[in-house]
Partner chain sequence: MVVAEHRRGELTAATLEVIAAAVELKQAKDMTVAVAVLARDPSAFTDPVSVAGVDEIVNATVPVSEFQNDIYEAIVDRMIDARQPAVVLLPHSIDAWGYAPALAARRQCGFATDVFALKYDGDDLVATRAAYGEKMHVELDFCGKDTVLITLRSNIYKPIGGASTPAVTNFEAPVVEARTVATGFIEPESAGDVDISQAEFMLSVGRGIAEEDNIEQFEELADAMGFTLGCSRPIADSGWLPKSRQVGQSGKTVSNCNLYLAFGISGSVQHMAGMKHVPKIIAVNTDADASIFTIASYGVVADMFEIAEELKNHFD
Amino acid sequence: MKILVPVKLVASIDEDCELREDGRDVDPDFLDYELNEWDDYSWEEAVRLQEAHGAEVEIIPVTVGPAEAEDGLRRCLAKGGERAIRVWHDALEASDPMAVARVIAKLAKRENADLVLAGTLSSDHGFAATGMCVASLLGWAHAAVVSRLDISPGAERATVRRELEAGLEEEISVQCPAVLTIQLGINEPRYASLRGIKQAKAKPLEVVSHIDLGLEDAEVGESGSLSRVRRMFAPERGQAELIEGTPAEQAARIAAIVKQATGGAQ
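In the form predicted in complex with the partner chain, what is the structure of this chain alone?
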């Protein structure tokens, strides 16, 4: 069983960021990157499956992103897996979940994968869309927001739990091959060992472009997307009254508000 795990570096904004000249995105100089939180969980789930079934299971982290995105792949390889794939080309800039999904679906086909474990959501843009777009392109069964996964190599069906609202869950049986999006808390992701981090540096990391995968420029980037950013802007700040001063002064003010609300009753 071959498991493809798409992972993404998510961007967060520095204080006082500036927009790009076209006003449609933040100037990349003001962005910091880290691995999407959800991808820690999906990779951990893959590593556990690999450990449970040994050579029967191969796990491959893949990312669509520029050279910096290799950090995320190395971070995965430090915990398990023997190789990784990164896809990039300038034409992939400004891809929405649909355009990214085209690339991932092509990779899944090329690799003959049996299972794709994506994250439920990305913490920067929060689309909650990429995994299900991949499923549609592959024509595979799918389930989103998976909080428990039970699958064996070669099995025709997997048993999964989906997390619904307010702690309610649903158990479903899913036909394989499948695309699942993994939810936080499905497992406890391990920390990479120093030895693992060292070994990861030597593991092969293949770099390809969308063209190598048989996609045209028009199928990726903005032209391959289902929406287009017109403009980006900083939202109006709320009406929060700022409590300023030293921590002692701030705490005194909070205490006063608290005591007023609770009627000073202790």
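Show the form predicted alone, please, the one above being the form predicted in complex with the partner chain.
What comes next is one chain alone, with no partners or other molecules.
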């Protein structure tokens, strides 16, 4: 069983930051990068499956990003897995979840993967769309917000538990091959050992472009995206007021605030 695990480095922003001149993103000088938290859990789940079934399971971390994104792949390889794949080309810049999903779907086909384990969402954009887009493009079964996974190599179906609204969960059987998006708390991600970190530096990391996967420039980047960032801005901040006094005094103050906010309208 071959498992692909898409991962990404996400930006963490300090309170004091500036936007780029085009107003569409934060100036890179104000950004630090770390592995997306949800991807840490999906990779841990893949590592546990490999540990449970040995050579029957191959796990491969993949990312769509420039050279800097290799750091995220090495962090994964320090915990398990024997190789990684990075996809990049200048034409991939500004790809939205659908454009990124096209790349991952093509890679899944090329690798003849049996399972794709993606994080439920990323902490930078929070679309929670990439995994489901991959499933749609592949025509595979899928389940989102998975909090428990039970699957064996060669099995035709996986049993998963997924979160619903109002604190409910459901247990379902999913036809394989499948795309599953992993929720926080499904496991406890391990720390990489010093030995693992050293070994990860020597593990093969393949770099390919979207063209190598059979995609055209028009299918990725802004031209291949179904959404795009128009502008980014910090919303105006209001000011809170602690209303003290007796209930009557508080009610009078609230009435005054409402009257002021509505221009004196009754």
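Take the two forms, find the largest set of C-alpha atoms that superpose within 1.5 Å, and that set is the rigid core. Everything quoted here is computed from the prediction, not taken from an experiment. Numbering follows the first chain given and starts at 1.
Of the two rigid parts that shift between the two forms, one contains both Gly126 and Asp39.
Put simply, the smaller rigid part swings 113 degrees relative to the larger one between the two forms, by C-alpha superposition. Taking the core as the reference frame, the CA atom of Gly167 shifts 2.5 angstrom between the two forms.
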